[in-house]
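Okay, so here's just one chain, in structure tokens, the form predicted on its own.
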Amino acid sequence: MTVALSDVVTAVLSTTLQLSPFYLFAGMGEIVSEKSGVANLGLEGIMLMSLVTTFIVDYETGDPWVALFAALAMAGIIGAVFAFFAIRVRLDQIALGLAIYLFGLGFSFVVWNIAYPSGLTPGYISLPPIFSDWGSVPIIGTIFLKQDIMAYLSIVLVVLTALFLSRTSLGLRVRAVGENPKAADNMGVNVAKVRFLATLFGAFMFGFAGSYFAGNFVPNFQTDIIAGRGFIVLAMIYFANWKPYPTLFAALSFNLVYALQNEYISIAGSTVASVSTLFNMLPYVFLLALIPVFGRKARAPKFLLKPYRKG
């Protein structure tokens, strides 16, 4: 079977852009949270709960926007619980994050089976492309104009996050409480409040990521369907040295390799079926190989994972 090079390039770039918002929403949320000194390692648990909420609410209402807001509400509730115990109670953030992850992993499965005990697998009614009338434009239409609004919002989010952290007083406070909370406290900054808001923002972004995953990665819910991609987000942040634009580069690079191997398997078909699992490892190996190269100068916020006691 002969496939035109232009068709391959179009398919690869379209897939790259389609998959990137999941990592961008989650990445920007985790960057802001970690810049304040709070690492939410339970991000994948929050994504799973947001994902299952999206599927159920979307199926019951037939409205993907209602499903999105329901997913954000779920993420906000779990994020607030995490923030309370991590910041107010000062529990170990790593242990708490793993608890949130395991909770999301198990409870999403329980909720799904309670909602649909007969094994029903309702699909997701995706958000429509906002430039659907222009989607027929060759190459450009397929790559750029057939994405839904979340894809464009994720790019805008990267820019806004970079501006927020570098150009706003609240962004300065976020960075200050992550680097030296005692000094920030002495300057009149409410450390607990800033950390709580940063952590809650991160949770909402995980909600966006989970909801986007439902509409663009999988046709219906399955146990642990996110399959460790939340931890890939953490690796991207380290690779990017906690900076928004390098995180965008990391997400696009990872998804480009993923799209290339996926397209190759699709074209080759049965000739690579026996080693398709090895090909599926390529994006992860690629990201791991880049970490020693670009992550050598990575420096986490000084008070990341460290609770702050006033006084």
The other form holds:
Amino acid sequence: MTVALSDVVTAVLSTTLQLSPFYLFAGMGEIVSEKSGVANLGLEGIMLMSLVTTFIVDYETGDPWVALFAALAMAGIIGAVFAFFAIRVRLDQIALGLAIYLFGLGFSFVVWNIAYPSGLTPGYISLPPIFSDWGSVPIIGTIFLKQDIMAYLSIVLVVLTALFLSRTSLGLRVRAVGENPKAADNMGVNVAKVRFLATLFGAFMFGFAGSYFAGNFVPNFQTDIIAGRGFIVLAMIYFANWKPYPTLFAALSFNLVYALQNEYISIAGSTVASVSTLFNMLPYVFLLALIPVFGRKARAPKFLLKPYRKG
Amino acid sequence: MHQDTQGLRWLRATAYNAFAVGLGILAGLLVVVFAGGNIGVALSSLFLNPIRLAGGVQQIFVLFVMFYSMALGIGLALKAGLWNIGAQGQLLAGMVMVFVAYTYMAFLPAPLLYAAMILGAAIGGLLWIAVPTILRVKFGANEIVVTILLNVVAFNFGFYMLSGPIKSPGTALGFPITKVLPSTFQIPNIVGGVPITYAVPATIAIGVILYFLVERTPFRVRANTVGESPETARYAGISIPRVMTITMLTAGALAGLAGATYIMGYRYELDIGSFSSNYGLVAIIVALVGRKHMLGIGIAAFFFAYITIGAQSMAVTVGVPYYVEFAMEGIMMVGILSGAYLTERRRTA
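After the form predicted on its own, can we look at the form predicted together with its partner chain?
First the chain shown before, then all remaining chains and molecules of the complex.
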């Protein structure tokens, strides 16, 4: 069987790009949060809750926009709870994050099961593609133009996050409370408030990520459907040294490896079926292999994970 | 503010913990109400089914052993300031290695093979944690990131092993499941008829030995110093890489052993269902609730084993997904952490 090269390229690139917005939303959210000194390990729990919210609200209202806003509201609520306990009560961020993850993991499935005990659901209505009229253009039409607005938004978000952190005064304050909260405090910055805003922003981005996942990957909710992909974001921003553009690069290259092995398995078919799960490990092993290269240079914000007490 | 006496402080901490656990249970009951279940039935199955139903006691002790073993390692690493989020991956590596030994070392006489399977599980967990340990010690890579990454890898690796190298040749349609271990390779009950295996006293013994080794020797000071102030440790001439390596590798081996106790003492076979248990994450709560104390963790492990089996049983009885246990445990964890914070603040105020 021969496979046309252009088909392979199209498939690989479109898979790469289709996955990327999820990692970009989550990555930018976690970067801003961690830059302020608050690591949110509950990100996958927040995503799962927004994901299940997206499905249920979409099914019930038939309006994907309402579903998106509901998902963001859900992410905001959980994010505010996380921020309160992390910043105000000063709990250990890692333990708290894992608690939020466990909660989201369990509760998302419980909510789903109560909403649809039989498992039968109405059809999902997705956001419209931006350039649907151009869908017939070869290669470009199938790779780029079938994406909905979220995909474009995620790219804009990378640029905005980079500009925000480096060029705006609030961005400077975010970095200041993560690097040296004491000095920032002395200069009149409200450390708790800035951290709260940064953490909440992060949570909203996890909401986008979860909602995008629901609209673009999976036709239905399943338990643990994100399957650790949220946690992978922590590794991505680590390699990217907490910088937006390198995170874009990390996400794209991770997804490229994923798309390549995925395409290889689908072309090779039954001959590699028994080792296909071994190939599934490749993107993660790729990230691991990068650690000795990029991990050396990575320097976390100095007060990451460290609660700040005024006075 | 006056300082509490020891007894009062203990009482206060217990009250906070009880309150936190109550909150988690309340959340579970709310779910039951929404699902249209009966509260009375839910409560009685949550608290009584673990000891009332056939198999309940056995499951409690199976989980107790797993939680205790994994949490001992997590607590040990935490003393040195290291977060092992990867107990789940090390647990899977241990489970897989039991069958790797069983399949590929079948030429050994039975008693030796038996030992090889248990040892193999420990080595599996140890190898799985060796990666983050080396990356941390040699390259300064963050162990949280790497252990989390390896959990995902473990899942895929385990699935690969199940679908090929350790798959039972007899299964239809290539269904990924191993052979069932014959009774020769099952961990026996201490007293026939009472479903409590030798894994229970063995794990408690490991906990007690670790208690004497870790809490009662200078090692505790060394680990704590590395954990709390690496600079001080360096001045004091403590070898930071050595402390890190010892605690991390022990943690991995213990999590691998937990896998052996689950397979050889309860399930006797391995399929994909055992992969998504998330017990490795619950073990982190156990280690924190036990305040990283090698004996305290044992008490916490028993409690969480009981609550987990109770919640699973409640879910089945009233018809809600058993995943409700994770939601309840997440809430309990936030409450328990807050309680610990309040107790601590009162002491230092």
